[in-house]
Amino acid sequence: MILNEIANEFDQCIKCGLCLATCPVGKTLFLEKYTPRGKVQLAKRYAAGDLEISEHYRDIFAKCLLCGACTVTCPSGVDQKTVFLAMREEIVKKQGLHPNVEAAVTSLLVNHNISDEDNSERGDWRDDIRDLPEHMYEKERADVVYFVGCVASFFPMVQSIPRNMVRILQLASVDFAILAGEEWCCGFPLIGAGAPGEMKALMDHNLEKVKALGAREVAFSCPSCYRTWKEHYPTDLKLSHSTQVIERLIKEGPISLGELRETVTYHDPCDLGRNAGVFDAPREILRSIPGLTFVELASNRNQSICCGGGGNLEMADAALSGRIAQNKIEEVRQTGADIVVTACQQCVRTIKGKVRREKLDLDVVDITDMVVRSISHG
């Protein structure tokens, strides 16, 4: 990506600072120079040869979250996060990749993750799961292939997502199979990082294995993975997002679903919502199970709030990202719910993991954990 051919982007921005009621970031740091306004000025200068790069500004440019929310808020048109990723691409040409999230990018191009495990332990989740099926979800065909991600596979807090989504599709008789250590990362944090480039590899590697199930339908309960997928992945299999996928046995009947009563809010992932536009599946599961009391976030679908665990902030500046999450929380729990329900496994582990560490009385869960609650009381 060249900056001189976004210059447009540049020109339309006419510094109405509109985008910064909407940044998280900059509403945290209160500095110009982190605003969506700032970096847009920022990547002009350089742009014009008027400023070089240095390990200050690849900080500036690494303290964003890429959650597009001053793009949907700009009166002009200026699209923020097109301009943001190519000066981390630049970023990286001239000062290399941030310190911080050097380790995660040398272990996914080695380990073909991001969690410098070795990738045969991707499929470990299955461990706790009752009743393993002999062949373990692995198939030599299947009609849909679950892509399950690399921190849903990897981070013990979030391992019952991946467990939730199987036991749906097997109760659903869903022909399905996950590829364990033969799925590698979609790519996507090489993006975040500056460095797509990288990506071929890991795209072709899992398109070649996808094709060979002939599968004709790929679901994720990872937002990011789904939307690099839909974006980057040259393909015309069905791409669908595990709420996408629920919501569909829901009204076709498969499942059922028990009465549940809790209030509970949700909180739209930004790749999922305003990245994607997926916005209706989610709400229109809560609403199918009975007994359930669903109240809105005060901002909501297209001007959610991030958690602070988009845009690989969480590696750049975990201190930030707490910072921001502390924000979601006190927005949620103005709204008087008991349960914060997500769609995300970084959204889940942003959220419960300060809510731990500051010992708050919030229940922070993925919407499948609400599913399969709702299916036991059935």
Contents of the next structure:
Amino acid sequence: MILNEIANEFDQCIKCGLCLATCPVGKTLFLEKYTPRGKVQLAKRYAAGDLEISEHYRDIFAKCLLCGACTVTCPSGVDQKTVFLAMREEIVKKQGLHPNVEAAVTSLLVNHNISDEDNSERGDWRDDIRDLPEHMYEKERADVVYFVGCVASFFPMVQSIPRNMVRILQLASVDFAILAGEEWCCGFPLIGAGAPGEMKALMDHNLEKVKALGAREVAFSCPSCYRTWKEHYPTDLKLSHSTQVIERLIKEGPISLGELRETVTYHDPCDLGRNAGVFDAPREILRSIPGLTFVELASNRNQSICCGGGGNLEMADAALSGRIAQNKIEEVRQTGADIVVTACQQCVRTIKGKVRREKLDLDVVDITDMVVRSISHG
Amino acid sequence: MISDTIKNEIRGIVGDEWFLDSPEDLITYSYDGFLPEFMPDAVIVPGDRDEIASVMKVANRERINIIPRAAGTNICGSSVARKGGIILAFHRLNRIIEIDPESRCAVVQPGVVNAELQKAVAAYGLMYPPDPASMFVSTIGGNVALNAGGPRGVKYGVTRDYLLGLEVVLPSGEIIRTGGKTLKNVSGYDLTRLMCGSEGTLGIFTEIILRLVPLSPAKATLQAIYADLDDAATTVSAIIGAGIVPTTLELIDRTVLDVISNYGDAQFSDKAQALLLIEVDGEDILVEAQGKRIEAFCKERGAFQVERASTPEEADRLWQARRTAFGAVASLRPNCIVEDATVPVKMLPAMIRKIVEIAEKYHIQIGVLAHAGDGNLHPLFMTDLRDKEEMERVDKALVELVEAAIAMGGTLSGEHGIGIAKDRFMSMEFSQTSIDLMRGIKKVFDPNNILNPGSFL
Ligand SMILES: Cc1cc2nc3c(=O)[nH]c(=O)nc-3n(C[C@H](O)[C@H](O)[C@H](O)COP(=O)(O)OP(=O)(O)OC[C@H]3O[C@@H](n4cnc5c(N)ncnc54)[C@H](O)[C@@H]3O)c2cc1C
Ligand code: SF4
Ligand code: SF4
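Switch from the form predicted alone to the form predicted in complex with its partner chain and print that structure.
So here's everything in the complex, that chain up top.
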């Protein structure tokens, strides 16, 4: 059993409860079973044979954003996220996939993306680009591969992100390419679904395609793709998030930014900040935009609170995800900013989706949107 | 076991959604921050006082145990179903009812998290002083039931000093009010204070009135490191003897400093035997002057390194060692038992020496954190519950430690409570007459012994 390998994680839990302070799910649903401490204890008791996996049990572990807020709070060094992932894997082994996630996983394995569409449509976001170069960013060789990711490729609400990225890279004369229909899902949703064993084919394919282009760097606008590559892909290619690429391009000079008289705040995506350690690049970018006033959220950097879009929660319990997004919106309101900037298509979708449903007046943008707005004023 | 009929009656009172008896729910309400675990028969999460009163009437009639539980951060085992029964959770009673700046008080429901209250009253330029290290999780109800203290206790005291009044549901289901919004009140016996520290055995608080104080405009934070533990201890008595009332006076011993150096975020010199973290607060000028005096005291008494923070960021850095101490120690071994024996301030060095001696005698690792300003020690026993042989040694060491504290005129527990962690030691501190008196009080409130039974009495 996988849980034996991580037994020392839950044995390390002293039941102090300090992790209750930062868990967005526990704070919303109250009951101990939904808190990190509760789930660590449930994993422990399952491993000890005191408990069977039931539908209820599965539901508890599905109600988690895998955001890692508990892990940075734990004084005893328990890596809860590892416990929760192992538990999800165990649940899949015993009971099969979560019913709400099953269709997505099946289609992912067939289509190689998380939407229902054929993967050949992965590059359709390019349709609206004026003066699209003839190669449409698909090349034989390139220094940098821009790995777009499923969500930004297929969901219209966030397709501006890849369009911004190619515009920025092009302006800075970076020699880059995309894989278009040959880009496959990075495998991240499979980890959250408890089926990481299925990732290998995806990883092998992506690595082979990137290598075929002779690239030395892969750039990601999706923090979760970035992190999945960093943690799971066997490669020594340079891996960069869009914020790191853009920060570099601003410092080195090829892109120049124009004035924007706006007040913005920044939401640290869990997989970029806390879970991958990239905090400064996005802030440096915002600070280099002339005229921009930047205010921090009350809980920022390591302490950032998940937007509600993590851990496949949206699929398992959309209402809960929405309630957590609402809290995020309230936190943004407290800053007095008119715009909340983030650096993740999933955060944009979750927060903006809630803003639209509630007909609120708040601008939710990806950092590449801000950069392009600023360039247009240059 | 509770019959289905009774379960349904109680379910009818709190509503289906808030009556829980799945194995997953029972397991996750079988523990608190202490070691032993007990499966309850059910868990209820009532929505208001009247539901609680109705449940208590049924429980009293049917002799069903009810165990109040808030955030479950207590480390004395006082919120678990030791004799079976129903856990009563306060998650839904989490509203700040009123902040009254004119009367300088707040009225809250018991499930309000301490830090939430702190934040809310700060907006009025006010402060609720008790700041247990668990403040981001633990609730006002739990704080009152255990009379929680915190690092600010040297100057500001503990929960009891800020408790003005209560609304209480008695085990019989009757509702009483004690105290009120007035700062002074000598009418009758002081039932409010009797409730404070009662560990959930006398009544269930459903509303709590708290006294607030103005936020201090300034504070000074200092850190002093000593090559000799006694020098650190005499600094403590010197500061207090000189009439300075620090807000905070924390001591970290050599063992803990070593753990922090090896596993934590800060590095300390090899010759460091003790660290003092000192904070004063008040008016700017006063704080400045006191900061300087304390700095001089520390140097005169042999500190080889003294730092005084001049910015909030620096103060934060000085707090870092104290903040990470517990975690660094806790993560070293699978279990960490936090002791809480407290001695008169001047006995502090003797007590620390005794602890070092006990650790050597029983070959166990014990680090010492102390709220030195009020003699409250937190010896941290680093151990592994699964190791039977080691646990026997730990147990002997605990007994010896408690005996020593009592012999020095101290007490079993400064702030963490008795619960089942220390019930067996009660007769060391109290005469049979005193214990009988307490049992008598319990009987008056709870003749059928249904509220949190099996606790320290
Ligand atoms: C890391 C850590 C640090 C800590 N630091 C400190 C510290 O600095 N100072 C300190 O004093 N303690 C400290 N504690 C201990 C603990 O946090 C406190 O005792 C706290 O007051 C418990 O509050 P709770 O909400 O978790 O209550 P619980 O643990 O749920 O319950 C505590 C007791 O209160 C009773 N109770 C709860 N609510 C009610 C109610 N409404 N009516 C009647 N009875 C009720 C319960 O029956 C139980 O007996 C610490 C604990 C941990 C784990
Ligand atoms: S990962 Fe996030 S949602 Fe999941 S238990 Fe930890 S803090 Fe809660
Ligand atoms: S903070 Fe860590 S040790 Fe404490 S209850 Fe949570 S997981 Fe356990």
